[in-house]
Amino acid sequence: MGSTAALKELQRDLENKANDLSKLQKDIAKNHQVRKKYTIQLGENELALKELDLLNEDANVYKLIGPVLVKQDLAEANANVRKRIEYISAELKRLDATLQDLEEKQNSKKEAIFKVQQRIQSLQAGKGKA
């Protein structure tokens, strides 16, 4: 009697770490989308930034803003591209160092999980034993 109960708790704790092991799955796809965003973005700008450097002093650069372009100066346009590189390079190493624990709490999970079920098959074998 007192083994079914235990069985059936550890079931429980089985499918609680299962839940818990699927969520995390779940941030680790979307911190993936959000990084291949950002990672795009990052080329975009680098891309920006080496027209950019090409260009000559007196050249005219505008911007887009809404349906209008508006001039801007060449050396502010410069530094706004290099603001954005700096900032999303600082957002993929954030996503890195999430996805990195993300992917600890992962391995964890899969370890618990993997001793609740040798712990349920040993109850099992045992029953089937007696």
The other form holds:
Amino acid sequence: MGSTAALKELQRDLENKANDLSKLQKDIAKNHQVRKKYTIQLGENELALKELDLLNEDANVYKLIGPVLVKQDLAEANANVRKRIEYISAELKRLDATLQDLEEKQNSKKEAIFKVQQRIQSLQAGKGKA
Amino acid sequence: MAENPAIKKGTVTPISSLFPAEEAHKASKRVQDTIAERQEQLDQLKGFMNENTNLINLVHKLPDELHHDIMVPFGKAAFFPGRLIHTNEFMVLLGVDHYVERTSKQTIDILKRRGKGLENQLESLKAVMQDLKAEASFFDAKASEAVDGLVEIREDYVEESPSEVLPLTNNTKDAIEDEEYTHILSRIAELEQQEEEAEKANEFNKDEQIENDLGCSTSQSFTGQEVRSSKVEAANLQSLSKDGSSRGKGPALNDSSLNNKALELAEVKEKVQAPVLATADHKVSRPSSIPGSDSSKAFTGSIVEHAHDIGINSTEQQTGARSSKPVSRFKMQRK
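Alternative state: the form predicted together with the partner chain, after the form predicted alone:
Then the entire complex follows, led off by the chain already shown.
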């Protein structure tokens, strides 16, 4: 019957949408994790910057590159840390935007799923009556 | 507590319907889990702080000697005897792969600052824990209540007309909404009356005052209105017509609708509640030299009468002038 075919289609549609939704949710979770990491790094960098600012001009700063401690200039080290901080903040902002985007998509998906479910219900009710 | 629907409307809601026992249990468990997590974090932080303190002590002790004889770890499972030299030079990690050479004292400073940061974290975590614990206990309580079959009873609070306060109260509800409110109003009215009395000699002033009072009374002090009106009446009937309604109300109150109320408007201030105020406004719009225009509307609210003359106690007045006759009122005024 046409109605059963329509019903099957709707159900397939529902499945697809549900899959999309779960994918979206996984993306959102990943986004959260990456965000957390970045936030921690940002905190660390800020702490390092604070200590660097407290140093005398003639203090020896070394940078760890692989297994080697390389002597660095204080100004250089400061610049490095600052750049790192900027980079991380930019990344965080980008992630925020992506997160927003993902969340919006998720919401719209949820609504679409809901609508499909309603249609299925009405169809089934109609079939039952007929 | 027994609810008496006859007197007060109430709703009985079994707590189990608001917080089904199972759900409350689940919620409580969830909160407990979160609490456990936070507790772990708390322990971790505490571990860090301990390490930090130990390190500070060590760094403090090291420069006491020029060199220390130690067993140096070698690989995973071996040590060899060695010496720790340059006991005052420390390479401190500042976070992002950056190290800095510092002396013992400076290192201790750095470590202390780190320790403070840790402490702040600890404090905030503790606060979170507190909240979580409160939540958990709340849920537990609700769960146990629901299990016990306790019932939440809500009753509407209906103020009963304080008949003992007002001698005449036609309208119970409207009349006695706020006793305190009326008290305050009576105070204001008394003060206003005092002012007026001061200027009693001067009609003009009185009129002005009345108008002023009208202005404010429209907002709040009906009593002022009433008082003024009554006063003005006594002094000057013409002014009555000028101010029209509000004044008119006074006599109107006395004459018309007040019959049943036995409103001793005479010497007492009347506190007219909102409904009355409405009528007052209404009256203002229709100035009439003859009071008693809206007897029916005059008193939709109860009227609390206070001593008209400031010097007189309201109670006195009340007891004194029970008869709502204009005559007595004037008499009192004259007094």
